[in-house]
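The chain below stands alone, shown as structure tokens; this is the form predicted on its own.
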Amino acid sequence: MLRVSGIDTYYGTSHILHEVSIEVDAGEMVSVLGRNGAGKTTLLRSITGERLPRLGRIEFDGKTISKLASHLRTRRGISYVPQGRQIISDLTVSENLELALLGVGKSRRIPDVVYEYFPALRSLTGRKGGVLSGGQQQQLAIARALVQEPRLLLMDEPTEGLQPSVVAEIQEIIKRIGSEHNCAILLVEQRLDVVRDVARRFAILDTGHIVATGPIGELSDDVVRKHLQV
């Protein structure tokens, strides 16, 4: 479904990603790990079109999208849950969701599946995003991507800064989305327990290079010590 082949991505003159390649099959969940500054968020932004690679190729469903505008990638079925949630604080929960629907040209009616996954949001529809708790904002950020009915979901640190009970809830929701919607997921995540529970394969970035990949069973303590511990 997604094939990233040898991309080089820059911020100005800073060379962030170096010949990075990664694949995600339909319905598969792959996790990207790495120390702070390794290039994980840049990889996701390269896939969404927020930051265009200078070299390499990105394919989705067999078609090259390397130069495609980000909103057109969304309409093709790629949705993004950004780090820090990026909820529009002055809009209500409903308005945040409706805006996401407009972005893919769908009706403004919020599908029932959102409230099946996030029942707490049903009672918060008229509340502004800026007054929600961190856990509620993260639920809204995932719901905002889910209403677009993605075939590929990119998630950047969805459990960051959340208390353990909320982490467990988000973890189960991620698993459900992957299994119940046949949605491929590329997950950037720091919590190893979450990664080992939800992902099928992993890739580790270090200073913009892929340094380790494999099935999740190969994410051993030795690999963690070598590539992830500070």
Contents of the next structure:
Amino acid sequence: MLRVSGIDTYYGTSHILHEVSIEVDAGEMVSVLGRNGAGKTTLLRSITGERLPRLGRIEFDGKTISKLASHLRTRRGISYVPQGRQIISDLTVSENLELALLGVGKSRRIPDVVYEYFPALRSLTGRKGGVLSGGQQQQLAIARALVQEPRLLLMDEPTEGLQPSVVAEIQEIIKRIGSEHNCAILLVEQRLDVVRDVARRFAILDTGHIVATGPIGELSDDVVRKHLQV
Amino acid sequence: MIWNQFALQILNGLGVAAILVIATSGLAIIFGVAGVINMAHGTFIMVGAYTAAVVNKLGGDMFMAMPLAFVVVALLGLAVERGVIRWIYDRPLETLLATWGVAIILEVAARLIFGPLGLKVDWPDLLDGNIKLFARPPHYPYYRVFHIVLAAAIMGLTFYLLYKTNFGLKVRAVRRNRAISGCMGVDTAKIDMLIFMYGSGLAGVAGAVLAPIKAATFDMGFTYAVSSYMVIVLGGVGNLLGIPVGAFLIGEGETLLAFRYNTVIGQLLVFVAIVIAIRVFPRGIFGYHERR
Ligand SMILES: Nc1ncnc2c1ncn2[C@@H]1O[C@H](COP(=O)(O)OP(=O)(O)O)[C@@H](O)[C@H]1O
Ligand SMILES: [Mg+2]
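Beyond the form predicted on its own, can we have the form predicted together with the partner chain?
To see the whole picture, the full complex is given below, headed by that same chain.
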């Protein structure tokens, strides 16, 4: 469904991604690992269209999207849970969700699925996004993507900076989205236990190169020591 | 008697503030949302004024000219945004230079087409006359009342657009975080474009409404542009209230000081006061965001 083939992405003159390739099949859960600064977020931004790769090709449903504007990729079914949540701080919880709905051409009515997944959000709808706790913001960031009914969900470190109990909740949510919504997920995650629990395949980025890929069972301690430990 | 005079000055100040709101709102919304300081704003007002002058020549009045001026200058804004600005949004100095270039071209064009002398625009009959607030003159002119109503209407319409419509929700999101709004499916380039058109259209309306005060002249934009920049610097565009508050302080300040001393001293003192205010509120009373 998603096929990234040999992309090179830059910030100005700094060359971040080097011939990166990765594939995600429909309904599949793939995890991208790598140390800080390896280029994981840059990879997701290349897929959302926030950064355009200079070389290589990105295909979605067999069609090239490498040059497409961000919002058109979203409308084709790619939703994004960015690193650091990126909730729009002076919009309310409802407005953040409504924005996501309007973005994909839906009506502003917030679907019940939001509160089925995140009952805690129900009492927060009138609050400004900026005043929520980290865990609440993460729930909102995931809900925002969920209401768009994506076929591919890009998640960037959704458990970063959260308390262990909240991490466990988010972990369950990720599994539930994958199974109940038949939605493929490309998950960037630093916690190995989470990755081993939810993902079917993995890919490791090291200074902008893909250095290992395979089924999750092949994510050996050796590989971890070589490419992930600092 | 002295109290009557004073009350009248306060009301006159309100009228001046209203003119400032009318002249500034288009500039402010473009700066507040798209992050562009449109150096051609004054000449956009001028184009609105000439639109009114032409309508006037053809037998129409100012009220008919207002919607037409909105459309004409909104389309002008569209051309400038699509043709120039959209390529250089994230280079602030270049947008300054480019819009300044647009201003020069428009001024030269207006002078070539309409000549160096101004075109008079008549007041509509409806605005002839005064409200008799006190037993004796001077009375309060209807046109000032009209300016105040129009300023309130522009603020009200803009508030409605931003806070009560789907378009407004997208605008507020884009203003805060362009990249993420794009990832949420918002066509951010289209939002920038529409805001540029709306702000330009407001400049056009300003021109149509301000033309009868003196005349439509090719260089009239400069004065209004300078006052508009002062209103924005003082009020900030972080909040819709920045413009009316900035305009109120400047309008009342200038009017009351001109009453106490004279016009030149009034403007000078207000200018000094703004310079001091910038030390306290470096981004204006209500602040602003950088484009991102
Ligand atoms: N906006 C930016 N401008 C310039 N360099 C950046 C920018 N964002 C990230 N980088 C650099 O790109 C590299 C990869 O960053 P990133 O993709 O965020 O890594 P990761 O998500 O794996 O931690 C880092 O060296 C980082 O410093
Ligand atoms: Mg990252």
